[in-house]
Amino acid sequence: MNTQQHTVSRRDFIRISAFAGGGLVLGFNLFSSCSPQQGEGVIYDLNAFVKIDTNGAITLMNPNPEIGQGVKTALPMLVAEELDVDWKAVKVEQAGLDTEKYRRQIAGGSGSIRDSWESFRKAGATARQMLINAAAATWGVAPESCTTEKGQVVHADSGKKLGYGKLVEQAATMEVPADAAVKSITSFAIIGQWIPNVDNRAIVTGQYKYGIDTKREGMKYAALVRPPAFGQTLKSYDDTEAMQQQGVEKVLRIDNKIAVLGRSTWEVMQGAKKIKAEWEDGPTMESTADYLRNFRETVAKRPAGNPQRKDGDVQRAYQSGGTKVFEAVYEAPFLAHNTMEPMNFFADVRADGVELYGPIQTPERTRTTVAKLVDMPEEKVTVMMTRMGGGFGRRLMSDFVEEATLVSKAAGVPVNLIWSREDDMGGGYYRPMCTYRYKAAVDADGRLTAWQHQSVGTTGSPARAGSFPAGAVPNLQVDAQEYKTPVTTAPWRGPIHNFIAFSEQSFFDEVAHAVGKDPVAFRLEVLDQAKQQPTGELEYDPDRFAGVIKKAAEMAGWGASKGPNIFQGIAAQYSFNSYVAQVAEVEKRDDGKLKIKKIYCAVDCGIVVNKSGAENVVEGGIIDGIGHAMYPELTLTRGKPDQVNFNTYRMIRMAEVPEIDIQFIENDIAPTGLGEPGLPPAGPAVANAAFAATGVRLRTQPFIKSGLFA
């Protein structure tokens, strides 16, 4: 076996022996040995926790929240690889929040694998070395003469073998090795394989229990009546009819909301509908038309204040001789997260502590918030995570956990608070609404010389200052402004990139066509500028970026005729440390309408840990990206959402999902983000294909409103 050396200090490795049933618990506290890396979003420093029973059974704990991104399978795979065990013999369990054993248990920013790659492998390698040392001591041989295979230590010279279960008790009495050898990439037997999700069987057979399924002795179900419009406050309410609803037991005012408690979800939701509440409007009760007008006025003006990035002088570049200047405005609407499992959480607030149980992406931050809310020390608040029926950034927020906590505290009983779909869509957190104005200049040779991005949106910053083509253009300026509003927004899958990619990559296509250049060739030309003559900070690798563009174009047969009615468009985005390029293929039907036929996708995310999970998450991102660019939007009338269920909020349907071809660039680079990067290029690739087919530019979403699509 080829190996590489990594060092683990004794204080970084925790041994705990003699757990119930005999055996050894090998814990790994690797916080101090991990180098925190700042990614886009959140910093992740993770730990592993391994149990080896005397009968040889191995249980690997997954400390991170599982939201469908596959970490409950992929993270334990890292440990199992270095531990050298048979994956089929491994059991995986979800860990709860434990800041003593684990660090920053968060699902967000596509960083779980990226930030645990070395630490989890090191944990498995150290455990493996301990077991080798125990076997060598038993046989009286040198550890170097021993190796491992599928949960056994083997002494090649004598042919002796001992299973891990036979060695764990002795391993618990020995020194923790200071140096552990991790496998070389070429020796991987588990990493890089197609491994089914560990929960698949339970999910498809209906046995898996989500947060919404939580039941406890004495528990009551709860539903909340919320303000129908953002910015409203509760003046008064009449609960007479609600209390007459069968199954309703109590109605309470909780801040600006009304809680209805009872014996079943259906009954309390029916009771909530019978509450007669009077609401008072706030000072800002804007409609979608107001946002659009204000946004357009803002981006039409010369930007004020300090730009987020300024390379060279864009104004001077526009005035250079022979220069051609292009300009366009793009708009992105509010979007709901619409997780399949609506917001829910179990809370039991007692005098001696709080138990929280349910689907949350930020358990540690949530515990801190709840502890302050009930004025208790954090150590008295426990949080157990359930697998989520979708997160997409919505469950980074803890509002629904706070609600459950306050209801339980006020009612004096454990509660399972469950939102209706109308609650979820009408009173939740949305993808920010934004408007983007682009201006670009090319010189007489068609070389991109200036790029200006000006934006405004209902978020802290609608821009990414380092997003392509930053660093590739001698004159570049990025200005972004936040528009204050009572409408609550939150990160939405591929935060910021999900709408910047649409505007940026669509405008890039506009410039390419305007100067008579092939869109693929133009992107590669500008990336070559970034490589040969970079300007300012360069956040991406031009060669890797160009690599996915070339690969996607090759996969799609870019430039080759596929018939008179087939048209293609390309888009590429660097986000969450990964590179993704997609070619969308549309067919123009006899009636002139377009149908999306196929998406070709090339991904460079470094080493792929689980090919099955990786393909699933990229495919899901593509479908999500196409669906939300094509069909839904959430509009407001005086602060009140106009769409609160799927009868008015159009989602993509199964028959509308095109064929998808995904290929990963193989290399030996450490893994980068994957949960989100597959989404951003999908919308602009479709928009650019639509232009190729019709000559019409799509600058606003949803595309279905253009009338171009069937």
The other form holds:
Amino acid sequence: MNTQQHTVSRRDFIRISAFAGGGLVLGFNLFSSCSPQQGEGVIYDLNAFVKIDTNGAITLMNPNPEIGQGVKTALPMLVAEELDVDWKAVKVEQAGLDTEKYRRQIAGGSGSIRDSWESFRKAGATARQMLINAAAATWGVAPESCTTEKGQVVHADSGKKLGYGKLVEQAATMEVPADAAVKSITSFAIIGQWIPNVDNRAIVTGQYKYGIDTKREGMKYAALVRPPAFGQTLKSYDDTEAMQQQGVEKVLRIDNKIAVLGRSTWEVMQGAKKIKAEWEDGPTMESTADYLRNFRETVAKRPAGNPQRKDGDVQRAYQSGGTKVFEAVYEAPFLAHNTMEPMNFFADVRADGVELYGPIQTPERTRTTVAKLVDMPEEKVTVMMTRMGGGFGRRLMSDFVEEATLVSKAAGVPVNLIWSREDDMGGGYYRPMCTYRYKAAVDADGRLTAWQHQSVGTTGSPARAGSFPAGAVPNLQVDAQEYKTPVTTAPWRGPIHNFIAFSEQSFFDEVAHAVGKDPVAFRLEVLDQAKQQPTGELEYDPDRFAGVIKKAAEMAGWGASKGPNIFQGIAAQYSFNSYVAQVAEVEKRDDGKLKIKKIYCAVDCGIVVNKSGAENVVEGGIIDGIGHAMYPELTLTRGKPDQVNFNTYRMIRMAEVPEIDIQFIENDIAPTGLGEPGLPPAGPAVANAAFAATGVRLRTQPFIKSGLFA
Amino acid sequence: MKLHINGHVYDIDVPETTSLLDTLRIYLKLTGSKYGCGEGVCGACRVLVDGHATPSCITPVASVQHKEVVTIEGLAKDGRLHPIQQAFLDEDAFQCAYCTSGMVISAVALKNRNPRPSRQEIIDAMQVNICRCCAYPRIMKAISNAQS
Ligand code: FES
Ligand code: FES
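So the form predicted on its own is up there; where is the form predicted together with the partner chain?
Below, the chain from earlier opens the complete complex, with every other chain and molecule after it.
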């Protein structure tokens, strides 16, 4: 996932807003093409985010893709705060891809709020200033003597008031002020509140349309038959039976796949099952056992050189007198994303352009890819993002959009290409499979003096050089190696963090127990070391990191006995610029089996924009983290996924969900990532609690295979 | 074939083996019920058939003739949300919301036969429904707090 950080300078913003509003009347009449409606006014764009109707109605645009992370509510909140409007009276609309108006229309890297915090508030403040200037000009008073009050400009001295709708026509002709001030944090009225999802009514009544619901005149549904195993190629196929399936109209070969088109989803999926295809194996048709063996052998060898990070000299530290050295190997399986809404996309490829409509986290990159694919200039390709039934990183990839494009092009009709669950789970782009070897040294004084991390996995780099305890240890080495495979992998919620946190936080716990230190106290000690005597680059703030650990420990009553059968474990992770610590509490039942009872979670993500959304994604992240650490794995037999539906791939369900208590650290730091950071600590917190309860160290996921859990 | 859906009678000519889910989504344009697994193991497509929460993905349309089908679109009466819908809305009990339709249907079926379910009874009734975003605690809260 894109973890790159952008700083938004005011110049960036002015360029954007000047383009979008820039003193020109960009207003248009929405109803000019249909018969005029009673009481409806004319709508003006004050900038790319704010539309105001002369009848007073206010519409805010959400440019980023909504995958369930809540940006369609949270981003417009930033604008509304500064525009000074009544949130309940505001309407929010989803914008399509428009790179002239917007920047970074991506759902990924927990970056939407981080990247928009300044610019979106500025957009609201600028529009507000334009409305004030318009009112001041109307009344012949100084703009400084005017203020605003929930959708109207007020002149206190004269008691005059005018609603934004009455002012917008004039405001739209005014120069865009470059210096509109944003509010101070203490005067926020919308930011920081508990604001429900803007689409909630359409959602609970089943009216909201997802990509999979798209149906257009002349459109065909399409299903694809793809290689059953990674690395296979299509040799030949027979579609006789498929063509006899009711509702199937056409069968086409698309590269290495076969497209079945027809009038309904179920019928084309049935048709796809009736295709008799012959596939040819590639040179490597590996199984999970092969990967595991290979990976273990790789990390047992000396690293190949070119470490990602090297501070001091770990080898020397291991040899130092009185030093204790510890070592362990951790493993993480492939995991499917399993968005609840399977991959799908609408594509209409015509001679004069391409229309793309559906669930995608990366519309801009997708447009570029598709334009190349059909050999048309990018301006000929339009992309509209629908609300998505989950993303988790899967929809950063655009393979299914490319497929829909090729099918539409080949068939000459608009298509909605829909993957079955089997296609979706068996179709790749998994969370990479990785193996890690850790080694650490603690000197005679109980100080952590060396930390070594050597990894191999089916991804470019399975390691993160700056991950805890990097910066706190005088001798540190990180080596990572990619293992090439035909199995496709992709970012998966909390990329790399999701498996690094498990191994690193568990191994740290191992070391703490081995030297007889309390895992919380030992973490704080090491963070203090990072603060007092940092080594090399330090990517996290030790105080904020320690802050969440202390908070979670305090919430959990760490160290105090909660009864003979209750055990706790802690884990903490810094990711996407946010700090999260979690204490997991497990209960040992009479039969000796463990049950996860409760998670205490402390989060420092700076200012919380939407209390409801923030709590929702952190809570979801915790359960997601537990679920995927506990239950599923995607295994392969000669390149073929063994699990392709939820009957064999176990997802966490309601019965397994523990009680959860979340607290956010209150501060006035600009907001940082939140969609992902809640997930990584959950698995290791559970593993560490399981160790406390049983003395058994979990080093392989899923945990359920250990037999420790009920 | 005559179908009774959300209080309306539809006369529809589709192959008898067509899934109820496709019939609703494609021919009747009732897209509130969702496809999640096609195997009856995720709950996303659940609808009420004579009051029972039923996976429409594995239900042939012919089997529901002469039965009363209610989908998420048919729960609100005269613009008034069903108490379960209202409770999901009040608790903001969704993230991507793709599972919501099936969750609401399972919960309505439960409340109809058991107006005051215990925590365990809620879990038992909802265990088929997967929420990939894991909004489970709020879903639990919504169902417990919903007016009977
Ligand atoms: S789609 Fe019917 S139960 Fe999953
Ligand atoms: S809210 Fe996304 S699957 Fe439940």
